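This document opens with one chain alone, in structure tokens, the form predicted on its own.
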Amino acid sequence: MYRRKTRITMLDVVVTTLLILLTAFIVYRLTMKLNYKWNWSIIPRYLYFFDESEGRWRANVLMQGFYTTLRLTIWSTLLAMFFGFIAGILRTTPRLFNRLVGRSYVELIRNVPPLVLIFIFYFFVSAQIMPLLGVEDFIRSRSPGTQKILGYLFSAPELFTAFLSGMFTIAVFQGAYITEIVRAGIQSLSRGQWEASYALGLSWRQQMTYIILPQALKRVLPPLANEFINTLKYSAIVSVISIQELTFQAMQVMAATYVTIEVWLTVTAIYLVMCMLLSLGVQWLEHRLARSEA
């Protein structure tokens, strides 16, 4: 496969220079004009601390929030893919009712702000559905070992209900976009694929299982990977319902130390590194798929 060589143009040099000058100007304004006292020494202690009782380093509030963000992102993405694939298939079925259900879900979710969905799910799911299902009582009645495992996989028992509410909200919101990705992937296949499989005597379910979905899945994998990055970024919004993810913990540190810019620059760097690593993973996946098709 032919790869185009990377060239550094004059535009690249100009843009890079402007970004460096802009960064230097912001630092100058903060340091000299606003008389801001930088205090970077306080950040490491909120990342990790040495626990003398256990004799080892442990994650402090910022890294605990980071781990919660990862757990929230992973579970939300898996659930969003489940919602998205179901609704995406419904949008391509021959039955009008199924298509209406899938479209109603997409149009309703995509036209409602995610912050509104957060509060709806939190006050409805947490206050009505969770007590009805007895989720909180079930978690609290488990053994300490089971609670520790659930806390490692999801969240602490006292925050389990809020965690599930945030997870479902992000999953439902992202599922609407994944629905359109799956629908577009299925409809991108030529009509001949359907006709050939129908001529072989396959039912609609067999067509989707053995012919259509395997081909469509290869086409939608790169955009699905991009939605994983979007889910990571959208996870910050659940801080409004006191889920102790990275953004919420950053606000707690800022309120306790009155160190503002250093905290948010640290959080920005953490999100940036995570998203860049995921972007590199998406690029690698796209190259692998392109190579397999070639």
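Computed from a predicted model, the values in this text were never measured in an experiment. Here the rigid core means the biggest group of C-alpha atoms that line up within 1.5 Å when the two forms are laid on top of each other. Positions refer to the first chain, counted from 1. What changes on going to the form predicted in complex with its partner chain:
Residue 286: CA moves less than 2 Å between the two forms after rigid-core fitting. Annotation: Cα of residue 265 displaced by less than 2 Å between the two forms, core superposition. Relative to the superposed rigid core, the position of the CA of residue 22 differs between the two forms by 2 Å or more.
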Contents of the next structure:
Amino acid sequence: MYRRKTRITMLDVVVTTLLILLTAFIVYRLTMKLNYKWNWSIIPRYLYFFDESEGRWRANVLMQGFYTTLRLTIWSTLLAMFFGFIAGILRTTPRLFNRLVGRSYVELIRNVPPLVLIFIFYFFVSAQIMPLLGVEDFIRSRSPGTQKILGYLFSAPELFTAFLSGMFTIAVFQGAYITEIVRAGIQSLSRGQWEASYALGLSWRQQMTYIILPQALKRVLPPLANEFINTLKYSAIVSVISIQELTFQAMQVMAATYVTIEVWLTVTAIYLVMCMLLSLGVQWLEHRLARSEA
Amino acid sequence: MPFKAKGDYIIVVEHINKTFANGVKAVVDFTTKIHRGEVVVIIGPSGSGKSTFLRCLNGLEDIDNGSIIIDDIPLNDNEKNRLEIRKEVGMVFQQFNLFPHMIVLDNVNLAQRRVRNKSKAEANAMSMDLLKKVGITDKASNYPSQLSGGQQQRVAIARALAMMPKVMLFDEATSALDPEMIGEVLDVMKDLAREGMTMICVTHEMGFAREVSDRVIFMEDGKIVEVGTAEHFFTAPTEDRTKLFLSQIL
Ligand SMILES: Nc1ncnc2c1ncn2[C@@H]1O[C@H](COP(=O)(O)OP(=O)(O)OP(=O)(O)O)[C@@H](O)[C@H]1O
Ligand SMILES: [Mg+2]
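Give me the form predicted in complex with its partner chain now, not the form predicted on its own.
Next comes the full complex, and the chain you just saw is listed first.
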């Protein structure tokens, strides 16, 4: 493969120097001139604390929030893939009605601000539908063991409804973007693949299952993995409907302690590290797929 | 094989028209009958509707009107009929269109397994026979991208034959190939013709036409201009347009 040589120009040096100077200046102003009492010592104990009664270290609110964010991200992404694949396939079927359904979903979601969508879902799904389904009662009636497992996988019983509506909201939202990825993946295949499998006598469903989806899936794997990162970032937005994920917990800690900047810097660092690790994973995946293409 | 016996009509095409959404009339009032075991070569300038005509025969394109009957099955809106016809009509494309995510053997197996519902062992046995026939046994577990163009096209022929079709359609099967690979694909096609397969081939390989075809159809602007044996086209074409076209390709 052709690789361009890394070369450092005069301009790079100048820009880098300026950036360093600017950073130094900001840090200087922050530490010397800012009317703000730094109090970093308080942060660690909101991450982990020593539980005297149990005699072991336990995650405190921030880390609990982080775990909720992770759980929320994983389940929402899976659900979003489910929505996205169904709608994405619908968008490529020959039937006009199917395409219309898929298209409406995407257009509806993409042309409404996410925050507004969340409120809609919250007041509709969480406040009306969930109690109707009796999810919370159902969870509470399970054995303690089951409740514990459910708590591990999803959320504690008292927060279950909120968790589900948060998950559902993000999934519906992200599903619209995954729909477009799936559609693009399917449409990126040459018409010849459809025609050859058609000529062999395969039904539409068989063409999809054996010919089109396996190839499309391989092509869209990196963008799909990327949506995982997007879901993680978007999950912060459900803090507005009191889902106790990382951002929500940060607001709680901030309200209780007034160590604003430290809390937000910590939270930023957690998101940043998570997303960067995932992003490295995606890059690795892309690399692998590119190599196996041959 | 000595002389082949010509049977009844396996393909009956009557007054078909095909107009594309953009208004292009690709096939105009096309009528022809093809005997079982007959080899028909279609020639004509680019855009004359050769591919479109072939694609109408297996339902890849819907006709506006007229009728197509293949082995007594009418090709109409009836999904069962259409499926039956797709099973009986094999097609080989200019661009091979092998399935790149499957090894050669699975490419040939696929329709046997999924459409004919054969067991894996049965399908494998038949596929290996077919691959032997087209001379690719040693590449059975390679991916299509690891094969040369000529090899890929021979696999594509094996793949179509795996459905045991009664008719084979070839749309410029050798046009995308480097010159040194054209021969190997034509040889496979000639063998097939000599074995009595009913074939409709869009090709400008007049040597092939002379060797194995029973009839050559010259079409232009979606219509049949002249029909005759290959010999007729070489020695005494009657239409001016045919002469002009032949002078360009020969
Ligand atoms: N999907 C389509 N939509 C619109 N017009 C089409 C389509 N396919 C073919 N055509 C037009 O129909 C006419 C016949 O095309 P066709 O591909 O059948 O010609 P051909 O004889 O196979 O040509 P070539 O030798 O270049 O393959 C052309 O004018 C072409 O532009
Ligand atoms: Mg053509």
